[in-house]
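Just the one chain here, the form predicted alone, laid out as structure tokens.
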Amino acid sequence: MTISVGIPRALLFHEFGELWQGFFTNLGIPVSVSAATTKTVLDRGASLAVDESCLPLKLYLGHAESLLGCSSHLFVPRIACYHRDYYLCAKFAGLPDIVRNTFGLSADRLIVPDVDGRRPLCGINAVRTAAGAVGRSTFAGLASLRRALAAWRAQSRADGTAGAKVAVIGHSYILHDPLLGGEILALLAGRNVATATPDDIPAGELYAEAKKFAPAVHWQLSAKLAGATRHFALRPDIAGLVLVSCFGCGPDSLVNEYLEQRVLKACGKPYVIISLDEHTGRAGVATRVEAFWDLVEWRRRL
């Protein structure tokens, strides 16, 4: 059987997708990435997931399903954390089991490297698992990872926005998805509003700001949001802040309230918190974003 790897365009793909693609491509393995999110993909994911699932997880299942017919393997890493001081929420550790049980897949159709930034040998073991699943040696995997990391880091350094006026804060898998936060960024761009996101903050600075919330924030992705919110709240060139989350996210439901009371209200800048779910209408989001920007412009004229 010809080996090919499918990677769902959801969750941490929006942070590490280029790295993952580069790893398998350097090994000579064909890679398929699911297409950009559509309402059909979201509806399929929502129908497959249990009701308690958060919106990004429902979306992930929709993307995973779209790859089953064109890939011999699905790449679904089990990620506990990639920063030694924080944990990811439980869905990232349980994701391979959720995918396997949802679609009734055999274990050998999934490539499941364990990623835990607190374990010294975890990286080598993850490479051994991923390379071995496609019939390559650990040595070849390490060489492939080294090349992929160099390309990925060069791409990351090329990103960035200067002179931004509005900060749009949310998880990468929300902001980079065209059907979720991507629509908010497009609405602001349509009004010629420059924006900045957490991706524009160097990782060291982001986590340094996040440390100021310790030990109140335990989750790694929530810590990034907290660090970004504080960073943008203090920046004089940021005239307003948009905090975007998804319905059903347990950590966000706590941390967003904390940030509103401790940071957003205290900074004195206009802000809006937008929570999305599969029933959110485009018109409602547009109305809130436009009203927010009108407030920002009014405040700037005072």
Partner chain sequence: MGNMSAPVRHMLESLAVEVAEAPPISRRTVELGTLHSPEGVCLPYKLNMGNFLEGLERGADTIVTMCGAGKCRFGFYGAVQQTALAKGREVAFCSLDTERLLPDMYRFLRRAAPAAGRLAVAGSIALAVKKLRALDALNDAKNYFGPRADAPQRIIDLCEYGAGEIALADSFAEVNYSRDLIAGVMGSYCRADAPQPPRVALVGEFYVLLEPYANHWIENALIRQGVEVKKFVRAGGWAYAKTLLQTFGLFNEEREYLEQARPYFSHHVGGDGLKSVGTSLWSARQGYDGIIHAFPFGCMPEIVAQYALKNIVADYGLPLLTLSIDEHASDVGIATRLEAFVDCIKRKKNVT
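What I would like now is the form predicted in complex with the partner chain, since the data block earlier showed the form predicted alone; can you produce it?
Excluded here are partners and other molecules; the one chain stands alone.
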């Protein structure tokens, strides 16, 4: 059987997808990434998942299922934490087990590099696992990772400047997904509203901003959101903030409240917190975005 690797277009793919693709492509392994999210993918995911799972996880399972037929291996990294000071949510640490238990896959069909920044040699071990799973040496893996990293960093987009009116803040896997946060961005774009997202700010700056919170936010992705919220709240060219979250997101359920009390209410700018779920009927989201934008306009006229 020829080896081909499938990568689901969900969760951390939106941050590291190009790096992962580059890694396997440099090794000469064909890579297929699942197609952009559609309602069908989400519905499939929702029916496969445990009911109480968060929306992005359901989406991930839908994407993973769509790859099972066409690739010999699935790339499901276990990212427990990649920044020394932060943890990721429980679902990232359990992701490979979730996938394996859901589809009943044998262990050799999954490529599971363990990423745990607090363990020594975790980088090399991760490369060894990933390269070994597709029959390549650790050395070849390291070389290919180096090239992929260089390419990934070179096209990194954040420049810290975005002339914008409204900041849309949410996890990258929500904002980059056409069916989730993408819809909100499109709604705003349809009204010719310039938007800024946490991606427009270099990650280092976000973490530095997040460190100013005491007590510290200890989930890594949430820390980025907290940093972004603080950054945008202080920027004079941002007229309003939209916080996008998904139903069932554990960290967001606390961090959004924290940010609302400590940043959003204090900054005096209009803000709205929108929580998405898998039910259809997007009129609710549209109504809220429009009402929010009306408020921003009204405030600016005062």
